[in-house]
Amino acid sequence: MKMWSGRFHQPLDADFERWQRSFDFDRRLLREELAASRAHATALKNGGNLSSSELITILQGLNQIAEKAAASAAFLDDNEAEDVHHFVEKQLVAVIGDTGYKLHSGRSRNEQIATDLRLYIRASIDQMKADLAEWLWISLDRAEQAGGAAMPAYTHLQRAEPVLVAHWLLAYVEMFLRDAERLADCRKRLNLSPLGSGAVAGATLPLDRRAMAEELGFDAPTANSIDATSDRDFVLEFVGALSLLAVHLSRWAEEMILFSSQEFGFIRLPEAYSTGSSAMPQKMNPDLLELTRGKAARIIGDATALLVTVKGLPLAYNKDLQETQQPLFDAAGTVLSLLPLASGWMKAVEFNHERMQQAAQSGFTNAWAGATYLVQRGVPFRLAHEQIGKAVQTCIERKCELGDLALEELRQLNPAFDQDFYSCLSLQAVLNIHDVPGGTAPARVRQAIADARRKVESMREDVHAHA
């Protein structure tokens, strides 16, 4: 029996029927809308609409539908279930008989879905800042055990300057540190109750909407039932933060492509996260990294869906609302199945730090510190860049570094050059002067993955907090 039948004559055409129904994806918010069902069960009971032993019969039910779906995947296979909602009252009153019928009293499926969505979309965002939080983790031990191996640092992808290769990864621990901040900020604003919203105007019977808040989580009910039943803000807040976190991944997934290339040779794939090639034996070729970088852009246009789904609804609840699934369902599933292997990739993966010192010590990536010698002795800086640019094109031609040129022939560009002036181009000179908070000197790069560890065991305590 449907949950609208009665107004109607005619059944539905059968493809129209087939064509609507959302329990084949909707089916995964089964546990979320057991929950919510028990929640408006104890509410009815407390407001005189159930007796004690319909409750207790009530809960029961529920509580065998969710064994039930545990015990077998094959229980969630319903051709006629037209929703979650839908499914969860036929096995109820399967199970309970008539009294199942009692659990819709003073509610509609515009106010569960969108309980369900709240709910799943809370338990997702702790399990991914669970997961962000063991990526973190396992970057900040590598960044140590990198200690003071340097690398260049690239703008425009040139050599620049020379950095701590952990410097280099905290740049992504800052990015991802970020993600998780907004991913909690979501939680904090999603974190409101539509139970006993009703349809649109608000529920029928004498609620306690903020003792059903109370009991799944909920930090209070929402303010408006109209805003309740079609608000999705939640759903394209939490999958805009998704898609850029996966660009975060997607660019950090292209660094690690590029400097895995035998050009650059930075580091050396894991072969459990690689495959080689059906036709040439040499090939180790970075799958897990390339799928990361196309998968950025599926949850990209998931956020997209999002948007123009919900861009020229009127208020309040539209069946179009339906479609927001599919994306949001998308989106949290490739990122909760990424970042787990992303955290394999990153413990696994091998950086060849003699190569990228060596680098780091190539290409005249301690220019700038040139100039800045000029600087410490009076120059003005525009004339230190132009004196030090013309060091370098001399050495262009003779194919040698800075280092190389004779202090004659560096007099000639400024009387202020002096003997002094080849150790201030060592790699450890270069990176010592870059001193300041957020630079790679060696002491600062220590500090800050100190500070960022205190940032990541908050995360973990605010997860353990929530589970």
Contents of the next structure:
Amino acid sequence: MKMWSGRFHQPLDADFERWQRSFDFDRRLLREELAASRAHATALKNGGNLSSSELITILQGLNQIAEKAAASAAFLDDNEAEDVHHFVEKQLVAVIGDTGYKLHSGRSRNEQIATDLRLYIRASIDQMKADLAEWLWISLDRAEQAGGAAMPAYTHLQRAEPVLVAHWLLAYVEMFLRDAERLADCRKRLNLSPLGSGAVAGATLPLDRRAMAEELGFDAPTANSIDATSDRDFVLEFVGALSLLAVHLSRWAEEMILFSSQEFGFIRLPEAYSTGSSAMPQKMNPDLLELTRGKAARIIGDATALLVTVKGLPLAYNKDLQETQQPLFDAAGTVLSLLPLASGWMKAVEFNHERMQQAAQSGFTNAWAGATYLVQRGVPFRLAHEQIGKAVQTCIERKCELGDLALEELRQLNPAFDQDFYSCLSLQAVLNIHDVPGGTAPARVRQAIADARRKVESMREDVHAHA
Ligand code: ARG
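Can you switch from the form predicted alone and show the form predicted together with ligand ARG instead?
The next block holds the full complex; its first chain is the one shown before.
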């Protein structure tokens, strides 16, 4: 039986009927739908609208539906169910008879879908937090293993200054820590219960909204029934946070692809996450990274679709909102499938430290340190910059590095140059002068690793607390 056929004289056009259904995709909300239905049934009974035995029958029926779904995927092959809400009602009546029709007393699918989506996103965030913590932990292991190894840092994709490999990896750690925080923040804001909001104006029966919220692990009931049934901010915010996470993953992937090219040769691709070419026998391609970069585009598309879906809607519920489900599921599913693979890749990748170190030491990455030497001897920076620039010019002509210039020659540029200039150009010395919090001096990087470890540890503890 349909949920709404009474006022209709004619049957629906068959193609339209199929086309407007959402059960194909909202079946994944079954667990959430059953949980929300249990809470509603209990509130009905406590409000005097179900007897104790009816409540027990309904709860048992809902459990049976969960069991059947767990036992066989074919149970969900229902081409009459309009959506997950209709499916549960149908199945409940099939299992317990007409008492099943009592469950929908005083509620609306508008509050149900809003509730299911909040529960679904909450669970997704919890899983993502665990996955992100794993990625971060592995990256911190890799940073620690890299020890004192150096590489060039780039600006404008031109060699700029040497940094520790660990410092470079920590840059990504910071991005993903922020992503985890954004998700945690989103979780906090969405954790309110729409149950009892009805179709738009509030439930038509006395339901204890606070008790329903508590049963479902929400912090409180939502404050306004019109907003609660039509708000999808939490979906937009979640997928917005995911699109930023995906952008970070994409930048990470892009840089790893670049560094794995023969031209850079900084990393060796893990074979377990690469593929070959059907034509060129020598090829090994960074597929995991390329797909990561490509999937970011999809997630950004999902975020855009969601914003545009909601932007023109009058209050309150409109069926357009059904269209927010697929972009949400797509974005969440894409990220959830990706993060463990990115962790596996990160664990397996090999760094070519020799090649990185060599690149870090050539191409005048110590020029700023050279100018700093003069500054410490009282030379105004702009003049020091100019003089080191001239020295670089000479080196380019002679195809040598700054340390190869003779002291007399340097003294013609500025008499402040002395023998100790050469030691300030060494890789170690250049790394060491970046001795500020957040800088690449080795002691600072060790501290930064320890600080990040603490943050990831507390993320892991939270994960266990929610599990
Ligand atoms: N399948 C619907 C959705 O996802 C559920 C809410 C339907 N409400 C309604 N009044 N037709 O939005």
